[in-house]
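One chain is shown next in structure tokens, namely the form predicted alone.
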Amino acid sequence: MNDLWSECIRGLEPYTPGEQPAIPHLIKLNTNENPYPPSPVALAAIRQAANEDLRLYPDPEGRELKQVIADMHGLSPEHVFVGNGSDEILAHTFLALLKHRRPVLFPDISYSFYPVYCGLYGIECSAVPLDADLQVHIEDYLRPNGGVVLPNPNAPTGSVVGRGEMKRLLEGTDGSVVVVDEAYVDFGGETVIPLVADFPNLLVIQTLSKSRSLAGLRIGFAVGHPSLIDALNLVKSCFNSYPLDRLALKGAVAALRDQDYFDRTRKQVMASREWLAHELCSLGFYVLPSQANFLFARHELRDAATLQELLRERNILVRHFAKPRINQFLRISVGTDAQCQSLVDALREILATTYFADAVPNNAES
């Protein structure tokens, strides 16, 4: 029945999300979910919002949530856009702000939804190679473009670009929009939201899925000059007037206001990340420095896909990307201390007892 498809979707390669299997006693370290539950204050707010008012549509503007976000950053609500997860906001952004004659630039090893949006909307793009150490160099983006999209920290590498370097990028690309995807910024990165007041071409996108433990509610927001926000609102209103439901709006507001819980849990994730990185190195892994809630690591002598499968047999999920330059890396989400210990114990057993017919050469990248 493919002959009934619209011509524009033929040949599209959709984004592939991380596996979400229903396996008992699973240690799930493959989708960068927070290992800790949401704020109890947020859960209470969600329960309270589950009342007879659910028969009514939610606030289409999310005004209370916008005000909370604006207050956090010393801006006005006109600088804030809210949506159904950062993925939806990114989709609106590509259509509203990045479809121009020149190509959009983003790293060649990065969030794989970026080229999907370009294919969906017919946007020309150019993937800018990371260096040999899988790092971003700002000078590579200081050329004519139709926009720049940089995840910071980058995924799946976990590396960061400092605010000073981001400012240099903004100064060198004042004729196009720079989108900074800060999905993981709360785990050690430095937000560039303070630069919004000085750079009308900057749009910063964040999510409550990671550091606020609300992946199941699908809440994202963008901060930028009101003219950029107006463009996002225009596209949103042509697509979905009510992107956030009543439960999500109330839960988001409560989660953002519970700063103590947020600080406590994110610091715990960061401490566990450093412990896990040390343990992986002791097992012969090369681990990229990370400022996210995951690690990107490859073993010096063992094949990544085989390691992934052997871990899966032990009910531990990690993610492997069968792509050039990174096909010997595993992306490992940071779990609880107990989950991290179980992963290390499983890897130690695998490396000590399993014969690898497909071992890779030392320092191999592909």
Contents of the next structure:
Number of protein chains: 2
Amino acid sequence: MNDLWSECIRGLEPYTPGEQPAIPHLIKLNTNENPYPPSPVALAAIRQAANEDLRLYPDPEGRELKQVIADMHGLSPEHVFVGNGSDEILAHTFLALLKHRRPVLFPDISYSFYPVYCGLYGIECSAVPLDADLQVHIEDYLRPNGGVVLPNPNAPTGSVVGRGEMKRLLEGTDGSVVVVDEAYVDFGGETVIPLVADFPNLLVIQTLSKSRSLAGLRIGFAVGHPSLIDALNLVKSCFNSYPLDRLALKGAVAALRDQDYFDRTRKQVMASREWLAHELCSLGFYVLPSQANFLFARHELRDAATLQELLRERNILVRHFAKPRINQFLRISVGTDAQCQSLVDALREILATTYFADAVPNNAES
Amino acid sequence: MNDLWSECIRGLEPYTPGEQPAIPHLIKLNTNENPYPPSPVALAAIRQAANEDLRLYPDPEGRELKQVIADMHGLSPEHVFVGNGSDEILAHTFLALLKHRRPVLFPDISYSFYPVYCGLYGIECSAVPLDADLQVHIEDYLRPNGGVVLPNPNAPTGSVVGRGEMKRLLEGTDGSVVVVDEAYVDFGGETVIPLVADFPNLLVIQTLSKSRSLAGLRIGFAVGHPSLIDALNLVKSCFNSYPLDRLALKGAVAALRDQDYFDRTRKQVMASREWLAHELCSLGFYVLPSQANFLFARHELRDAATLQELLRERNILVRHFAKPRINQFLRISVGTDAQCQSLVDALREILATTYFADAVPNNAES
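Switch from the form predicted alone to the form predicted together with a further copy of the same chain and print that structure.
Okay, now the whole complex, with that chain kicking things off.
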């Protein structure tokens, strides 16, 4: 049967998203969703838009949404692109701006969708190793390349690179595009959108899935020089004219305007993160400093996959990546205080009572 | 600046969708939207789903929606793919199933997105001419090919090919995929989904944008042999994990289940189409027989672009394609009876009172 498949797709390795199981009373800390609901103003706007006008196509340009984003950053709508989640924007970006003779650079431990896009579009890439502490060093990217993709904060580590360092990267990168994936930036990172005016090769991608609690609505946006945005518009217009539905467009506009709710909930997540990091340390975890809405943590004695399994038996989901260098870490999304407390309680109970066949010191890279 | 663009996108020709202007009291007959609102049951389901769960990602597989579609056709969910409008599904289909050494065949006058996808993915294609009456002849497609894409009914003509003829095409097509784009099938065409069980190279694509009045929500689906669906899933999983948001998934399920409303509104559209066709003929139009929710019509004496402009001045939008062979036609979406009446009145007034510099017989191919 596979004779019918296009030859170019036969060896593709797909991305595997975190589980979305429909189990009641689950404490779901595996896909970095926000523990707080979307802004009530956004929900009201969506309900209001669920009317007879749904028979009509949405605005293919998403002009109102682009204007709101442009206004937030003192830019024009020509600097803004919107898409069906930041994943769709990343896909268009790889094809439109990163397919060159030289390889695209991104960290070896990072969002695992990047190499998948390279496979899809036949783009050469080179994974740049994080250091032993899982940190990004800008000088590693200051070499000839076909583009640089840096998530900041990085995932799944939560580590950040400051704006000064980012500026150094941009100053040293000539003739290729630097994509900064700021999916998690609102939890303590520093956006580089203010650098867009100075660097025509900078594209910044953000999402409403995390800090705006709208993972279920699929909205991302990119900000960059109009020429970069033109390239994204061109590819989008060859792929799907109307990627954002009417409800997503209205919900996004309302969510972005509700700055108070946004500030309140993201600060609460940051406070819970600090509390959770402290508790995990007390339980014998090594926890990477994080400016995201998740923690990346390794227990000094216990195997990560086993811990994940035992948490799952207690209806708590966290994410484990069976990959070199990080297979002893768990990525734990920051929940409500009550969810964080339940996680800590469960871990304390597991660590105190469970027999581990593999209880050996776990502080070496594996 | 364009040095930063990937070389492969520089010559791309994008698709241009019909206008979506925000003008009040417009009679919008230019993009084949349904004149009736979505099912009230679907709107209620969407409003109910606009709740705090929007903080969570949707089901990346859209399992509930696939099950509903499978049940409608006596198939299993493994025969079903869902996407962000049928345009996204077509894009994935061209890449996953139609990129081969031989050219893809589709009608020369057809949905103008097909050649755009070929450009995007570097797929060779060959446009097969419709006959002088703008009809499809199956024998024209019975030759070595890398795939066949047939919209049925065809757009913008509204013409259909019967299931028997489609079967003849499938029997004569070996080793390549036949894609039947049934965007408009619910207005009088005959779906070939019942042939899926017999032909492992048949992929049928439908949308909820037209007959389900949900253009604003972006939902399409494909039905075919599980091996074809696997190819689409693979490409989708390399592009965007969650193309359908939570509201679209819920709205689609509810809309598909409301069979009564669906039957009532599509029959009303078909009845209005027949009335409108009759009136247009009385006004001196040549009207192609249509089984879609639009008519393709040419006035015997008046220039199509001029007529479109004069209608627009009267707040009525219809679509004109400035393309060889069809530049004297207007594509008119079927509206409510009141909208159709307004269109007929406006045309009668225009034809009676307006001075046309170009009033010459208009019955030759141009």
